[in-house]
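Take a look at this one chain, the form predicted alone, written out in structure tokens.
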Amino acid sequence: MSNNYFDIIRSGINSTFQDKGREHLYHIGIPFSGAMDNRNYLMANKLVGNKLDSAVIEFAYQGPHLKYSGEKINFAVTGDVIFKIKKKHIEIEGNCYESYPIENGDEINIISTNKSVYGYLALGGEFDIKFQWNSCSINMKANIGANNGKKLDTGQRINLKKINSNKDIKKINYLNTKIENIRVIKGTNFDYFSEHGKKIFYEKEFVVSKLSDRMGMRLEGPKIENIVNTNIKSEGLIKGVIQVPADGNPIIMLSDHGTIGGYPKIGVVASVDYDRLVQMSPGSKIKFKEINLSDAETLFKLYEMETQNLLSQI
């Protein structure tokens, strides 16, 4: 039994273990999964001195309330998140992108995200959890990953198997930016849609529906007209692809998406915009902007370079 552990006082909403996800398993129907907002995931691990592919706790809207037992350890929270640290009955307002030490009996209370969806909690050490296909990432739809593929639950205990020896405090000034337009590349079934439907897709606003989760983001707005067929033979899907079912409302496939689908694909979200896309909460307005493949590749490379530069500053 571990001498270092957390008891979950409140599990929060959709709190799961996540890491960089699973590669090369689409052919057997296993999606990539992994942290939804990759940049915030990486920064959380760097702030506590972990390897960048270490497991973290990802939460949506409201995070967990945890009580710690054990020797001193650092933690950090990333995203646009409100949280508090309780030390011997004194509450401290926490700041994102800054590591904090906690000791035996201290509590971390992650109250909510702020006009966003996902936040990340990293501990300076290793969780005692099981890996499946070289990843701990939980996919609740398929019951895959650590914790028997299920989200964390109130009353549960999380054991640690290792604590980092380096407990230096780290911080970085970082602001999560919003994005006006989501840039997209034409999809393989782009010509299934009428000229009017294409115009609507690029010129009108869509609203993020409440019926959105780690599997997909449903949008509501003016209907996109299909003039060929509202169904196709099922074929492979990728993260960020935008399908349009018969009702004309787009669905963006996210990290836990199914690996095949039979709705026509009008576009694919450029990877550079994915981290900010997933942080758009229900009720947010989305507008799409077309870019070509070469521009999408260049923009993503620049985004990756910017991410590495941020990590080097921590």
The other form holds:
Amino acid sequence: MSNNYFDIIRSGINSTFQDKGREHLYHIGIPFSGAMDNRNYLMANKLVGNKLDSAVIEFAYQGPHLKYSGEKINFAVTGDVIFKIKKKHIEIEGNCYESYPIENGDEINIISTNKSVYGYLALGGEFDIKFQWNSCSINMKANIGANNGKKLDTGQRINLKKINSNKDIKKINYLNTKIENIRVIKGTNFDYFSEHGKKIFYEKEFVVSKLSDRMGMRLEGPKIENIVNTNIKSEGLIKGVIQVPADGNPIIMLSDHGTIGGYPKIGVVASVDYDRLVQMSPGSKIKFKEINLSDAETLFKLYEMETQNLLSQI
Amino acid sequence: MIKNISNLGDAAVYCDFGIEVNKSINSNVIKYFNSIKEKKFKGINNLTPSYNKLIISYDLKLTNFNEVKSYVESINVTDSITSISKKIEIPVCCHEMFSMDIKRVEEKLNLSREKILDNFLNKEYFCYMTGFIAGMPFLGDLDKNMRVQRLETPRVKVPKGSVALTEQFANIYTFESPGGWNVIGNTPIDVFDSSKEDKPNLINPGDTVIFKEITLDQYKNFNE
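Just the form predicted alone so far, so send over the form predicted in complex with its partner chain.
What follows is the entire complex, opening with the chain shown before.
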């Protein structure tokens, strides 16, 4: 029995517990999972005074509507998200990147993400949830992680097993930037594609399809022509790999991807752009720009320094 | 033994052991996999062995391509402990309730149902890799006269436990999943068990698998 808990009045479209994910399990078929947008995940935890690798609720498009019961705690929302806080006599519009106190009977209603996909809700405390392989991250495909590996459902109750004693309000000014080009490194099967196909890949616009989720992002656009073989012997995948199946439409592997695949790899998204890639909602236009390995490494270092700098300001 | 090492993006090393699929190449992949896994190099956070490739993923915050590549080039795989391979028997029921693609396989191979099952059951299989979905084993090799292509249109849902064929391989669907392999039977046992965190996979790369036919009654009573 816990004295501090949330009742889910509305679960939202795809609300799951996530943290930093799992390692050393690709060889048995289990992907990293974990929060899709790592920077926003870390900032959410920092804003409520949690350890940076604590569990949060990740939501896509429409988030959950929760009613809280218990002692006063803080919460924060990160991403580009519209949400409301309902107290006894008032309802206020919440701001992302700012922590708020909630008390017994208060409600958090996460209406929607704004021209983006994922948002994060962190609470100043610890959820009472199951961990598997050192992570609570829900992998719906293999039913692994908290909540029996299933997304959150309306009517459920989520208990907290601990709440933070420090209840300082924290805030940072941060704006999620959009990027025009997603930088990619040449894939291991780049030469499977015709000169024309390679040109299309780097010069034309693609549109993010509705058939995108935590496993992969499907793109629509001009077909990329393969001149060698539309299948390869199945081999390992990592997040960010761009596969092109026989129909010529690229698919980008995301955090819950299958660990093995048999389509040629035309490119891999540079790590620096992953957080912003996953936030591109269906209908968004996407263009790829080639960069080399050493530039990708330098750009990631800068991005990581910026993340650490933001965290230190909170 | 590694023919070529290159980068897969900025956070993985791609080790190419050749283009053929055979036990000898795959054993080399598994040897490297075991040695690297054993030694725990800083920053390496995942290893994905497959038929003839090994992908080594790392945390770009802790290391980089050149460091991991030099490390892979420097390791002595002969030092590595050889994996302990097991022989595993998998009960399979090929009743028409489960063998939804047997007719297609009969037509494609021009063999009778009895002959197909006879060929399939009287054979030992080698586990080349596991993955795609958690714990799914890729088992080879089927005889040349037993090789069929994938379904033209993959199924949206293949039932859990399905035993299926494609080209030179057999596999077992550890979860209900989309898939395009030719289903010829179903096993009542759990090939993947996430509650056993130290050993969730029943079948691991390098293991030998034999399928033993059971009747529908035996299937139904299996977990009682």
